[in-house]
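First comes one chain, alone, set out as structure tokens in the form predicted alone.
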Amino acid sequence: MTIRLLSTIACALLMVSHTMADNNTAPSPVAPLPSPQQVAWQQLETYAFIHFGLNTFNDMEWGYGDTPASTFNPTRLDCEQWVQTLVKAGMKGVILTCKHHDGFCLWPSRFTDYSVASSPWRDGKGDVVRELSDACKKHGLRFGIYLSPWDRHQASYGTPDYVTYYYNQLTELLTQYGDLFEVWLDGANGGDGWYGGACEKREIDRRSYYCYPRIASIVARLMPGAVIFSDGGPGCRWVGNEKGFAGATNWAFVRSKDVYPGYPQYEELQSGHADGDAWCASECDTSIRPGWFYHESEDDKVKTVDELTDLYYRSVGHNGTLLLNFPVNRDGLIHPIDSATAVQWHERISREMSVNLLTGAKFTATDTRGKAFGPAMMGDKEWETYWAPSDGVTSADIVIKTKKDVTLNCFVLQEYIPLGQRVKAFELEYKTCCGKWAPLLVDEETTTIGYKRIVRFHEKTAREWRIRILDSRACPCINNIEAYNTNN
């Protein structure tokens, strides 16, 4: 054998070796990327809000800041009832309005007497935040806090002294109540208020007054596992409405230099910014009633199971999370109408998503980068495994063949988001009895996927199904595909 032939063989072996190594190497991440905390937060999917305070006892939504603390007096307050209800409703966590815009604190803050310590409840020795935190620990629910930056009670609001006051209260909540999964900052800031008796309108610069980077640094230092909610995060963002749904096109990105609490172009947040530089997925907040606080007049206006089901598919199913509010009543309990509806809703979602009709199906794709990233990874139910084509491949077809004809009306698609959100457009098809591919009838655009995309369509029966990735920011990374018939 000549030296030239040996050299040729060696080069060929080296090329094969390099190709195999490339094919079994994970794709490079495509920024912006989520932190581990942001991934864990989105995996919660559904969690609860609790609005409760002076407004509850005075039939108000936004207290002016002058309501006497003595009016707060729930006679049967039971945080375990709240938590047990939420667990039965499928919630993975709960966020409490520890202080709303009226400035009244549901814990005995050292920095104000406008709190439960000045109320007749528990003879002034109670602490709602403590009781809910303890109940969450007992029943395995994650706990979060809402601390309104705006305070219509404090005389110092609008001055540097108030900002120090706010930091002090934030520090109390971050250090006294155990592990927190979310810190909620409301975008409503500045306006008319009592302000210690001044009864005037006070405006602040929403971009700079609170020094949000300082707030973020306090949270990062004292509660590093928590994500921060505001219009622009930095942990998660408002979805731009209080109706509980995200856009069918929904990027988990925002332009961090543009968006801030009180962002005037908030409608953009329904779809995020495709050119954003920061990972900030959407949280879809809504109340189970028309109001955020309890009003007896709304007992017959609770959202129906059908309405809540639709919101689930348009929030969690649109690459967001669903934050559903429960207004605790004057007794200190979640109303039985709200409880029953929420539990029935969870039972319905659980039933509709109980039988994955792609179990045992064969997955193939037009391109695969290697065995470790093969098509079968999309059906193995493992979060850390995913299919990916070769680098530079931004369009590809995924074909799913079931063992027998199945009738579907819903696909669940998931990207492996630790490597970034990638898919920009896709299509869903089925193979007809004539052996031709035909589009499924979908009532919304099929563009982004993200952490989870649930696509509902007109019911079809077939044995072969095709997902066509039409465009992607880089090679797609799909870690889960499921399909259901929600009519069963």
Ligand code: FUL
Contents of the next structure:
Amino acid sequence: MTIRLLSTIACALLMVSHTMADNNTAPSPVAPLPSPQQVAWQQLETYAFIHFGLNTFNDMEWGYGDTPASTFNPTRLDCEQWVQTLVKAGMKGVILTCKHHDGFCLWPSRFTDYSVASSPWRDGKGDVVRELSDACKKHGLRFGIYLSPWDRHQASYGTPDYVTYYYNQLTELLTQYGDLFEVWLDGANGGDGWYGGACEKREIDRRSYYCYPRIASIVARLMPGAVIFSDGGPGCRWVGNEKGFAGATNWAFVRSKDVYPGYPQYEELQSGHADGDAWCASECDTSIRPGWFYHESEDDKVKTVDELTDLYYRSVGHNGTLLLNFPVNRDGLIHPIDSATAVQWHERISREMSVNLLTGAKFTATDTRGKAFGPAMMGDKEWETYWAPSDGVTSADIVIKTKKDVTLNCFVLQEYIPLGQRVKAFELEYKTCCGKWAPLLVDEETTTIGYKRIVRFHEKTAREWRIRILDSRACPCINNIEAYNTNN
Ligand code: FUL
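Given the form predicted alone above, I would also like to look at the protein as it appears in the form predicted in complex with the named molecule.
The next block holds the full complex; its first chain is the one shown before.
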């Protein structure tokens, strides 16, 4: 045997033992990473906002802070009607404007009389937060709170006393209403207001006034399962628009030192920061009507089922969540036009995504680190199992062979995000009848995947499909691939 042959055999043995050693070892996580709460939050995918309060009764969007509490008087308020509608619309949770910028509280706060306790509704004995949180418990919906930091009613606004007042109210909401999944901190802050009769403009330092780390520690102590929303998190971030969509390229990261509530370069939030140091996925908020609060003049301006469907694909399908607002009306009900539209929208999405045409298909890949991470894991519906190639492999092809010809116009791709968001670029292809790979026609960039990427493309019929991962921050970890024909 020549020395050359011996060294070739030795080299081959080394490679085999190396592969075997790697076989069942999971890839190392790539920071930034989500907390288990952030993963659970993103899995909710769609949940509702309710804007309701004095503005509803006074045809306003931003009350000045002096609107009389006596004008709050919903005659037929029924939180069960809200929750039942939201469940039928596929919502997994609801966030209520417990206090909007006008400072009026939908619960009888011990710290102010500017609340439902001073209204004629239920003779001043009502509590909307209680009624809604109870209805959520009864019907299995998660509950969250919006507590506006800006308060145009309080005389102390702008002083340290107001910040204590804010913490006290936050504590009431975190301790009196059971489990919460999200705490929503609005970015609109400071400006003119009533402020106990001063009627002036008050500016605050948006970065330091509320001491956000203190708020985060109160939430972490009293409601550890909840994620905090604000422009830059820390739990989840604003998507940089109020239209309900995220960028096709969408990283779940932000540069935590840069972003704060009121961040001027908020448009960056549509795609996140590829070089961010903190996990902070995007929440796409929008209203089913032009306004956040109810206005009769908008009864004929409710978004259509087509518009909402498109938003679903560009929010949940762009690695975000969709927070869809329902402006409760003066009766205290979700308007029938809004509820009918939302329910039809949910039925439409459910129909479009009802038959996964890859069921029973064969998945293969150009590289696999070991049996436990085989390509079949992408078609097994299990969250905890995923395909991954060897360490250092940052581009690979996944080929999917269906049993017969199928006509597709949509792929659903998911990364196993507990190990980080990795994929930077991919391409989708199909095999033509003459056996050549050709690109599927996609109208947006195919870059990031994240928790969920839904890629719509021009319909094609074929038996073999290829997903080419072109670049990734480390070896990709793909845990689910589905495909649909949304025209069926
Ligand atoms: C904004 C607020 O100013 C709007 O009134 C609304 O509450 C929306 C969800 O957030 O920043």
